[in-house]
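Only one chain is shown below, in structure tokens, and it's the form predicted on its own.
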Amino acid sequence: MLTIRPAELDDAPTIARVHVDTWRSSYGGIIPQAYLDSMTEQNRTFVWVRLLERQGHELITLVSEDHNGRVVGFISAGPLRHRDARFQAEISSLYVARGFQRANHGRRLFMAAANRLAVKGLKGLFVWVLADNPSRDFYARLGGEPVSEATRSFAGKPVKELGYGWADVPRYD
């Protein structure tokens, strides 16, 4: 059975592993290899420990477990990190391990986080997605519409990102 639950501090190493593995398997050829190679489970674990310590204040981090109780995906969301009057909430990370993609982990993580953001009273939801991300249509299937574009530098290479938005934070029953 697929389980969605709040992330705990002890989940940081597993979240870091999913984070690094999905970036390496999904973004090769999009993000410079030197950047991908510089990502390690150790440095990502440190980042996730710091983020999870903020869990519950502003940040929502949820994990998805497979039927064996292994963390195979995660989502992190909270208040918008940039200025845009249309949106108050943002998904900052949503990753599912390669062997578990297209098995409802991502969709259920999105829905659970959106529900929690809506309960907090935040209006409008936003997410940045790499334009060349092969899974970017996931957000369109959930009702997101392209609303912004930006170019960011990863290891000196300009990479285009698309912002998807929802006028209201979706609620799911």
Ligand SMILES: CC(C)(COP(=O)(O)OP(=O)(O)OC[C@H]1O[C@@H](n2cnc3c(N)ncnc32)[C@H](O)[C@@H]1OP(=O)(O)O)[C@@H](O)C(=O)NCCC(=O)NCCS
Given for the second form:
Amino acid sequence: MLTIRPAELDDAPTIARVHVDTWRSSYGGIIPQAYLDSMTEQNRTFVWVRLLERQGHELITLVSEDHNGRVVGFISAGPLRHRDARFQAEISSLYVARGFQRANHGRRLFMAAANRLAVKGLKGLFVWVLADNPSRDFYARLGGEPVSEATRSFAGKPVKELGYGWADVPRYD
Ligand SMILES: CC(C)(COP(=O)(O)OP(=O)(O)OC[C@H]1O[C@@H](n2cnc3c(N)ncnc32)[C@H](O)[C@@H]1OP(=O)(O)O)[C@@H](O)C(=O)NCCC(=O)NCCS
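Now show me the form predicted together with the ligand; what you just gave was the form predicted on its own.
And the full complex, kicking off with our chain again.
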């Protein structure tokens, strides 16, 4: 049994912990260790407080809780952050803590966020994924198609990213 609900300001430290833990457990060997080491719960909490203050305006952040009410995953989505006429909405973060992956949290977070983006009238959905991230198949499973490529620098190392897109923001009953 899992629950999806809008994130509150008080969730910032927990979201930061899931964020940092998931990056460290998923991206070793893809993102330079120096970059992963520079991510701390403290600096991420600061970032998440600022992002959650924008909650409800342009940004949608939802958390998923396990059956004990513990936050184990989150998604953040809003307007596209770069120019691409095909898409207006973007998922900027989607992370599920390692021990809770493959138990539907990611899918339920995605569906709930997509429904909210569709209600806002945004057309077309986009997400960046590290090209070497095996989790990119999650987006393909949910109907996304590879639509673009980019290279981003992490601690001085160029890392390839793939953009997945949905021509229409999917809606779920
Ligand atoms: C990617 C992530 C968000 C998916 O969430 P999740 O809760 O583990 O996935 P779900 O259980 O909701 O899976 C939904 C579907 O995607 C599939 N899927 C999930 N992860 C997958 C993977 N790594 N490879 C292939 N398929 C995957 C599931 O099998 C399921 O398919 P089904 O319909 O056949 O049952 C989560 O695993 C995660 O946080 N991974 C590490 C960080 C990351 O890469 N985040 C994405 C950044 S862009």
